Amino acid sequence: MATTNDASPQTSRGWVQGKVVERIDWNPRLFSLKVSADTDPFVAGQFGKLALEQQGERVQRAYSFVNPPEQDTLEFLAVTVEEGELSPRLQDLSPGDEVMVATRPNGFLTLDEVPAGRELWMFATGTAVGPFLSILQSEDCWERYETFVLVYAVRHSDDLAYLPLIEALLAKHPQQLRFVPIVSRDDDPNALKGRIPELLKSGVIQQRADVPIAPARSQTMICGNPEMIRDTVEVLEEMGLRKNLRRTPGQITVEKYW
């Protein structure tokens, strides 16, 4: 999902002008944008694109939808990259400002791509929690698995965005949803400390969630930085799980986030 520049005459096709409804600043670098735009329908777990004109070029980047498809207002979670061409400008937007939104969604990190199972584990780092929050806000997801486990890892405690939403989901689905926050660099009494792969290998995550992981019952979805994905897949494969491909269904579904 790298930033791309596109100044060709056809850039107006497939884009609409959206209007910022709200900006939420979780910390000085982490923010969400709520945008009103007339785009094509999407499936929970997919991503869209935002863009702004800069020196005659359209600078665009992909961001996952945080909102469920049932909501009209689009919501995106982003982190400001200090030298980035787009993210600092997005964080400067205020309600009423305009931003371009791609009409067509993309991505395959959706429940339609995941085989049946008893539990569904969702492993996310940073802003990659977005697609999982979109899925968990979709009413039809709760009929597919007995238990959902959201594992959300960040560097610092104030990087844990959407805690009020997660708490509301836990209250609404107390028998089905488990939440395992992980903070790697702060001592947070409410979170585990470390990295997902090591905590998974030691069994600490499973103990916190009170849910086992086994090929016969578990499905896993992983979204985040490539290093976490690589190491987590390796640990899961050591447990007997296999990558999920359309031609050969398995238990590990992956989407790299950058």
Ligand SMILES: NC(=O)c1ccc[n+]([C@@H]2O[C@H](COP(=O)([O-])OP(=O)(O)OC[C@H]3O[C@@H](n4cnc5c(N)ncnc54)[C@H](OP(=O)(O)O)[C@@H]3O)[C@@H](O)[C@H]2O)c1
The other form holds:
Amino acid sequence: MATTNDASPQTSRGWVQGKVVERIDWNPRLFSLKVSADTDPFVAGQFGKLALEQQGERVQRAYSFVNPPEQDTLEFLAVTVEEGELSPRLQDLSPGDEVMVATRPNGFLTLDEVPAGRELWMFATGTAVGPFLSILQSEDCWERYETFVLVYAVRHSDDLAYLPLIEALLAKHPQQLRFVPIVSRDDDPNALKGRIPELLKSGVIQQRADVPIAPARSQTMICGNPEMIRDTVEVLEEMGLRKNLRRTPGQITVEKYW
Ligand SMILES: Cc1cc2nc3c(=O)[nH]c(=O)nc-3n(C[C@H](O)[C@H](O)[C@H](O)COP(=O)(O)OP(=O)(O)OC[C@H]3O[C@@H](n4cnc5c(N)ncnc54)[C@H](O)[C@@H]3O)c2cc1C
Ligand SMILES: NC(=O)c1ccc[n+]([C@@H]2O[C@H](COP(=O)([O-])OP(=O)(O)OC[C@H]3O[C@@H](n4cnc5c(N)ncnc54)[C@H](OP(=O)(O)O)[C@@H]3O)[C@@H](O)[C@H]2O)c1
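Please move on to the form predicted together with this ligand, as the form predicted on its own is already shown.
And the full complex, kicking off with our chain again.
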């Protein structure tokens, strides 16, 4: 039997044994795992599944790919949930250790699912910056929108992972990419302070990005904490944006992490 938080059902395509090639410790509770595994190709923004055996039971959880599809080594960003079943054990893994990886990727937080627009907003809390970094590193992303705004909200300054990568993307795409870091529990001179929904409602995020939000021009992707997603959707709906559904395309595409 497997314990799972599947966002969509695991088909029977199975699992492969992956090998950890690197672990990056961003802080004592936040880490990235680079894993070599022979899995099916994924689309930037999708997630895979990692699993470990525990007393004869497979404990599996979903993790978004951080690497772009063009890179062979899989990369995942994870926070250690103290009482969690899998994340503390993933944090204990070292290069050379084995971890099971589902062969088949999943998920709809991909650019193919998002209608055209002038600007693409990407709102993330915590580890949910991962799928957006995969998208922003992918080869075909930059011709799709004029401007990309990455809004990345964390509790503490040292929870802001991948800043060197984000800096490199900003340097490579100075006209097209804007970055709005938000730190809720520290005073960080480089970041806004607060939470995404309130900072959107007051217009502070739009001001920092120097980009307005309106249904005729904006597309938004929101990922991470489900309460943040609920409250952010509410604020965006007050601005006239609508959920993006396959039957009724709109401007708000979401993926909840729990
Ligand atoms: C589609 C999808 C993609 C995901 N991608 C990632 C990812 O890239 N990185 C990642 O760390 N997790 C991700 N998760 C969450 C991940 O699957 C696990 O739930 C998480 O690692 C905790 O597992 P656990 O067994 O230790 O605790 P669980 O028993 O699964 O979780 C316990 C509680 O921890 C909290 N929690 C879970 N995940 C997070 C998180 N990421 N940030 C803050 N609080 C959390 C929630 O309150 C949850 O109820 C994703 C989940 C889904 C559904
Ligand atoms: N990050 C840490 O310091 C820390 C320390 C120990 C353990 N952990 C573990 O990590 C997990 C939390 O991870 P995390 O900090 O990456 O994720 P998180 O709790 O989702 O917080 C990430 C960001 O989302 C914000 N947020 C939370 N709820 C929101 C809402 N309803 N609306 C808008 N914004 C909201 C937080 O603001 P607020 O700060 O205002 O909530 C924070 O800025 C916990 O389950 C815990 O097990 C984390």
